[in-house]
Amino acid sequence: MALPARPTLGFVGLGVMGRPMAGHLLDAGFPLVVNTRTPATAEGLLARGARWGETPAVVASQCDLAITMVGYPADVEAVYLGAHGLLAAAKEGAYLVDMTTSSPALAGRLAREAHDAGVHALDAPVSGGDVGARNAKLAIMVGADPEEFEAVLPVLRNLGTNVVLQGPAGTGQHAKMCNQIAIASNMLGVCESLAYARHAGLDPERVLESISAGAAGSWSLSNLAPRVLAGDFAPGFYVKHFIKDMRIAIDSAREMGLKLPGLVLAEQLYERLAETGYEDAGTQALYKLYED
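Just the chain, alone, in the form predicted alone, possible?
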């Protein structure tokens, strides 16, 4: 089923990532209904013309397509299922797109339950952090049928520049696990490189200028290492959410009989970081373990 030429959209979850993403949809001219756990975070969007939905079900009842961007798999379940969830009130043929990083198994379950209810549920987790969300340059990994993907693609292109169909329901989440696995070990390397530079008496900014343009270059090195050097550990992506993602990846790998020792080490170090009080900091705060 195709979406209307000018669909009414819903957005549930207006955190560090969700708020700018919802703003891009308003900028594109879509009618927008929003809901979030802390209503005050919606005030800027409401002032710009968005409407408030008291519950996810209220949002779903007014929308052709609803996007969710929440924290944990348990939050996804709460938003989609139950008396006040999206599935309870979604219009027949509506599209529900979960952009949370969540469990591949849960994504498959939601797709099946949505299908039984005459609704389309897609998983479309993202990568790019707060910078990508603000600049509408996210990488979006989609698990859906090809027809569903083509239906939602014009909306998703307002949020990201790299929107790729990975396969059927759940594969978007599996692709995001690949992304997080790569980031996990990379962040260890970034932090250890900066710590080594300082202990060697080098100017870390000069080192960063040199190595970020070479084979060591990465998104984390270019975007997060400068924050470390500036003492900026504010969240573009929370430590607590990264730990959640790594646990999902470890559990999924275990189900497949795959051992990922690098990921296990990264998860252990981030657990230690969270225990020292940095669970609400950005992932670049891992450097504090080396600094201290």
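Rigid core (definition): largest C-alpha set, two forms, superposition within 1.5 Å. Small disclaimer: the values here were computed from a predicted structure and weren't measured. Residue numbers count along the first chain shown, from 1. What changes on going to the form predicted together with another copy of the chain:
- Annotation: Cα of G118 displaced by less than 2 Å between these two forms, core superposition.
- When two forms of a protein are overlaid on their rigid core, residues whose CA moves 2 Å or more are considered shifted, and A40 is not one of them between these two forms.
- Rotation of the smaller rigid segment with respect to the larger between these two forms, from C-alpha superposition: 10°.
What would you give as the form predicted together with another copy of the chain, now that the form predicted alone is on the page?
No partner chains or extra molecules come along with it, only the chain itself.
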């Protein structure tokens, strides 16, 4: 099960997350084959020694462990199972690690199909955003067998500091859903708190001074509320991607027979926000819904 001492790695998906992550693997000295939808985004990595793989299948045929970091579950499905996909071309015993935030059910299906093909497919979504990706400080939530986890851990340690095995295939994605669910309702609380402060004629800076360090405190209150007050709605994390994640969580909860009214409300409000033209803004733009 163990990887070779100096495995050749693959990386598919070189967006704002994937590009710096692939760069850390190059820095660590791994031979690297890359593929992405927009080849121009690979240029920096190719100049630093990465090789280009014309398709995901070409990447898979050349490496011992391939990481994928794409956009939506449909992209994951295409990259793994489509024509020129990873799975059919992967070498026997190779590891395919999907770090996209995607559907737990799809992760389970990929693991089963990979197993039947003599390949390992793991889910390992992350939190920490583009800053975490650049600083190699991502939290990585892994769904895998314990032996598979041990095998890929030395590679993942180059990307994050908090790498936790959550359980079998799919549980990494489920844990990421727990992360997004906690964030979703909290964003309502943060934005509604700021909106109330403004409407009541308070100085929101003084309110944050009073409440940020106590029981109302949160990462979002400390990091995103000041951006709202500064009128900065640039993405950290895109509204459109957050909506994708919340939809996966809602579908997944429904399949489990679990009702999550806070999550459902948050998703509806973010949908409305996207419809008013903010789908490419950061999640803190939710505040805009309370302004008028």
